[in-house]
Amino acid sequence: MLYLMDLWETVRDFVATGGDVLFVVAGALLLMWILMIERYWYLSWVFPTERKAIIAKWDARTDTTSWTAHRIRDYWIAEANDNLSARMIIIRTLVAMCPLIGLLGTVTGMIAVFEIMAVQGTGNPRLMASGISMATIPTMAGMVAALSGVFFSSRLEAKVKMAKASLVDSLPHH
């Protein structure tokens, strides 16, 4: 218990130190996460009942040759694709933005610092250096955050395309 209140210390004072963008980083780093662990549950548990399905019936069809039977088909892919594909965008999204709000965070730093510089001047490094912390530690949650996202969401989008390439070589064609 002990060492769990004194990890919430560390967590509320990296906070501190970091300024308000910490909590953008944060909100920004858990939608994402969500969302990923969404699509792997996805992937993972629904997908393949609904790749049965399909494949039941493109099997139970009599006609896999005409025209129109193969625009069934693709119709059936580009559903499956669209399912597979949801939120992709908004993940990659997520991973792009979140140096971006880090970089919100230096801005609002080093603002910080400027203020405390023409109230205080020069003199006093110290009452920079709270500034300064501002403008780094959300720089760096932002990082951290996009390279965590960078890595999971590559692993999705090649089970997606990998899911997709299954399904379509499951519906044979003539």
The other form holds:
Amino acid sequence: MLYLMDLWETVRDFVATGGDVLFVVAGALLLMWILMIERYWYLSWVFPTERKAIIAKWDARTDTTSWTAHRIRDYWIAEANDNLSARMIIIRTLVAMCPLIGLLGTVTGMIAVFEIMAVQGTGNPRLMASGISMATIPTMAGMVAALSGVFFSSRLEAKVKMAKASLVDSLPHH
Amino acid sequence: MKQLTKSIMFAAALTVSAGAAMPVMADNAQTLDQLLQQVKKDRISEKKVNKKREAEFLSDRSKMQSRLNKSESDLAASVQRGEDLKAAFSANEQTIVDKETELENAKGTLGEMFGVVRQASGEAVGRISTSVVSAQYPNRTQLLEKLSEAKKLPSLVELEDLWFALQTEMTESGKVVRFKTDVTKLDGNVVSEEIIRIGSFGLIGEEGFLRYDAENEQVQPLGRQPDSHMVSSTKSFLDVQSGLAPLYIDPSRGQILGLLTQKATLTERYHEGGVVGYIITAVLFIGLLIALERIIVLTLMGGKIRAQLKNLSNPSDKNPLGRILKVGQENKDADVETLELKLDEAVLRELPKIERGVSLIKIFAAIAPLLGLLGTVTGMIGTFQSITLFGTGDPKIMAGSISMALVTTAQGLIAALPLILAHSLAAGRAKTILSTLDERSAGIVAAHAEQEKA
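Next block, the form predicted in complex with the partner chain, ref. the form predicted alone:
The complete assembly is shown below, putting the previous chain first.
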């Protein structure tokens, strides 16, 4: 419990020195990871059963060579692909947004620095340091958030592509 | 020759006698003998005169001698007096030293106490004059000021007053008191108002936090109140009559609140962005409106398409899938290639309605940070212009246009972020509908045909 309180204090300190932009970064990061975990869950638990159902339906068909059969096969593949790549655009957008939010923090922090300069002059570097930490910490947080997203989201995209390809291969047509 | 010499000598003698005693003798001495006689006679009278003068001189000399003697004795007396005074002076000096030591001994530790009193009252002046307790009890600083500047020992009464002043401050700083006083409003009007003093930390009134202006001895509302949740806590605190209530206080006794008044508000910050800032706002609003319209339209369209998917036998004209299905139904007896062409044509007809506006949002999202960059550059131009005019000596002059540069950058980013998110939402919706129409519609038609056949 004490350890948790300590941890919470550390987080609060971090947020206090980094400024309010960190909340936006945290929100984007949270949303991104919720969506990515949902995708992983879908890929590893839901999609295999769907895939099996589609393959079974295809295998049960007597006619797999006519025009209608090909169109129906395309329809099933497209439907599965839509389900696979649902929300991938949002994930990719969030990954791209994280450094931008960090940049926003940089700019607001610099505004704080120049505001202090306008009021107090350049005589007191300690006062300016708070603004500078408000500028640099969100940048770092945005970068870390984006980096954590870049790796996993590109892995997800590759997985989606592979899942679709393997589904296409599992539905033989002549 | 002789004659000549004689006459010259005569002339010389004449001249000489004429120069010396001629006037006296000239009258009496007619001849040289007479002259001789007269000279002899005169010598006797001269002698008499000289004698007389000599006698006079001698008498003068003795007079002078006596004066000299008198002066000498005067000098000696003065020298003696000087010696006496010098001795008296050094004796007095010694007495002063003795008396001073005597005084020091007599004062004992009182001297230290005097220093302590001066120091304590000097400190108390600074603290008490700026303390908010002075708003309730004015005119407390005169005595302390007198004590802190006094050159002589304080009297017992003054010492007691100092004690009372310090203890009043101490006791009052522990109280939360409600009292009536004159509040000078921001428009200059003086209104008598009931306010609350929280120890020596601050004053709160109807308008929220108040400050005490020690120079003019006035209670004034803050020029700019802090965040509204802090001000609302003062409002609820004013209504509380007894018991405990939460309240935000300034532990630095007003300094932090004073600094807060210098901080720019969000609206002031926004207006620092200038024309570029307003353009960015316009871009954000137009972009968001387009995005909102697109998201609503596409969501409704998606819903209708889903409803149509459940009811394939009755294609309706009110959704894109229905129109495509209708084309499929109308051409179900045609050959496969014609049917496919007709379906593709129907899909192509639907495309513009779905894709319209989505790329526009993306363009707006890309324009916003670029406009922010434009603002940055114009702000930096302003900065360098002010450097050209005023030099780099005063950072305050430069800070204005630098903050404009940064504010527009921030505005560009703030506008871009929601637009990017909105675009990805709209694009996601559009993509789902497009794939339904483009890739699945033929399959749906085919499945429907198979079902009918079976």
